[in-house]
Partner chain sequence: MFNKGFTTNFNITYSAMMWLLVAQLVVMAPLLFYLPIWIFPVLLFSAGWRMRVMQGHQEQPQKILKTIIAGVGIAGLFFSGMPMVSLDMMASLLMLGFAYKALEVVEKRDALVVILTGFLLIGVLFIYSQSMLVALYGAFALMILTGALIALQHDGAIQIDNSHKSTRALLNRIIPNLKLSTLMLLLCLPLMLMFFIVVPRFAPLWSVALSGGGHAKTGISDSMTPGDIANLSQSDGLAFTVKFMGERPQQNELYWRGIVMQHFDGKTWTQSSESFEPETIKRKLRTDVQAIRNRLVKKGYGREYEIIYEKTAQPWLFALTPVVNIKGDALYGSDYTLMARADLLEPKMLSLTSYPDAIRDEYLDEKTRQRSLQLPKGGNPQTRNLVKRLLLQSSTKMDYITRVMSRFKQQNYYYTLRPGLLGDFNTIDEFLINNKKGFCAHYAGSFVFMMREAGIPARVVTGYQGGKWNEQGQFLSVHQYDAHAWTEVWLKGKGWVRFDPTAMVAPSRIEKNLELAVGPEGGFLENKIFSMKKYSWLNKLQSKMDSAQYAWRRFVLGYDRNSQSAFLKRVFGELSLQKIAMIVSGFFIGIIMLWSLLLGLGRKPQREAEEHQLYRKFCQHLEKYGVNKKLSQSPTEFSQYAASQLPSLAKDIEVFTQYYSQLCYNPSPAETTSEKNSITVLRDLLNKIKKGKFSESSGSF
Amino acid sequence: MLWVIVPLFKVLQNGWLDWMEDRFPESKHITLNIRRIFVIPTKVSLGLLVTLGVLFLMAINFQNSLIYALTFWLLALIVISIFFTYRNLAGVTLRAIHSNACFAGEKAVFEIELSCPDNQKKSAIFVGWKDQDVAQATLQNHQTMRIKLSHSTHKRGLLKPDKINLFTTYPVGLVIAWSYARLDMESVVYPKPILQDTSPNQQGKSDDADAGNEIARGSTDFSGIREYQAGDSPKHIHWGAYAKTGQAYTKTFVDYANQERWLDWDSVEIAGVEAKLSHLSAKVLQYHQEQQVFGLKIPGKIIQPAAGEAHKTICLTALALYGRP
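Atomic model of the given sequence only [the form predicted on its own]:
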């Protein structure tokens, strides 16, 4: 019997997914219409329908016109609320605006714009994901509103949230109109920064020189004077000291080479890919806070040394997408 039920279940499941894909295509902006809005009764209206059934039986039994009137009036209220609740959601347009990157374990924030048609008012529309934050919006005539929705994250990579739920029970709460919106938006989730203890040879270059490495016999910055030696350039003789002491001295100069730091995947001896990515993420934040010039080497990608906010974002994004398609 199972050999018949299981294939049939898969066919129904695939058909349902195809139907949902056709009704709710992924897009940057979506307008809710009659094909995308569902109206179902609430618990209150179901209880009211049961009560109406009892009232209708009483009206038949006692032939009471007042009970008949009350029964059909309440039934008409439910029917009319279906139209008004549907109309409150129909025509709403959603547009994906922006998303913020975050670290794993934090909440990614997505900015969405809501708008309604001319000569309409939309009240008490709830927007959000299941088991996540939900926002409420009220729109006036041709008004647009931007809301920010947060979504929890658990691992690094690209976060592509599920369908957004929209629903309303306005005006009387007897029925609920709801719909889905599959907005084309995503957020980059960086590895959680966890700095781990490593041996000194894993830190790249030494942290002692902040300004750079000193190169002797340079020509840029004055370093001091020393006694004259045969072969010294006459341009470097300190004539002021010679006039005072009668002894020749030579000026000395030095140059400075920039201290470029590298965050090298192969030099970080930490077990586990995710642990190594978390350590490198923490080092990127550390070097950025110290305004250091640094580069990043990971398998398949080399980011040349630089500094600044844009460079930090590039490095963290490379770590977030490491090994991901």
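Take the protein just shown as the form predicted on its own and give its structure as the form predicted together with the partner chain.
Here you get just the chain by itself.
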């Protein structure tokens, strides 16, 4: 009885949440054990109990030993299924592996690894969040398995998903073994990119790239076509023209040296912090697509101009985490 009373006492003393915290500490990996698994009967076992009631009445009224035996056998089946179902969940280890950043409104994807101890088999284990994604896993004998769970996002910031539910009704569905895992994992949610109409003067200030000094033989903006010269990158050969004329032409590009593009918080005249962030987020994407070099100034953070995938991620992350300590 101790294993019922002691937790109950603790719950009374420290409250439910503390007890949950104690039972399900947040960590990178967690192994399900007797402290963390609950077993409760399902509706199926209620149905079976009703059936057993009918069988018991039959046994009494017909004074039939075999029906008594059948009734008791099925009753024992309910009892033993507690052990089998518990066993099917016990020992499973969860490990947070990876999370994908996403834009608000998209689904964040978390990769979780499940593993099973030696010489055991875990069948039909459901892993997931309520009203979100649920995956089913079957593992055996030291096998590990990676599952990807998606979680809907609503606002930018850091998404820290609720505790993961794990449950199984295997083998007979009469009871359900249940556990939680609070994995230490989070996903960055970028502001939803929404491009706003911005005023011309503001556009002039930040978007007017043509006025700047070009660096010839750059690689960012297309500026024209000239005849091929030795040493030109094959990437820049105008293959279309070559096919038509037999003469090789090279597309020329320019980089902008002085007049770097800045995405400046103060120069975006949009009401509302979130709308502003959304707009900047859209701009970052746009510039990234245009392969421009740009910098980002937001209160408390300045990101020096650069280009490329990593830069985009840094900028978007900064926008996502704006306002967070």
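Because the structure is predicted, anything quoted here is derived from the model rather than measured. Residue numbers count along the first chain shown, from 1. For clarity, a rigid core is taken as the largest C-alpha set superposing within 1.5 Å between two forms.
Enquirer: Relative to the superposed rigid core, does residue 64 relocate between these two forms - that is, does its Cα move 2 Å or more?
Expert: Indeed, residue 64 is displaced by 2 Å or more.
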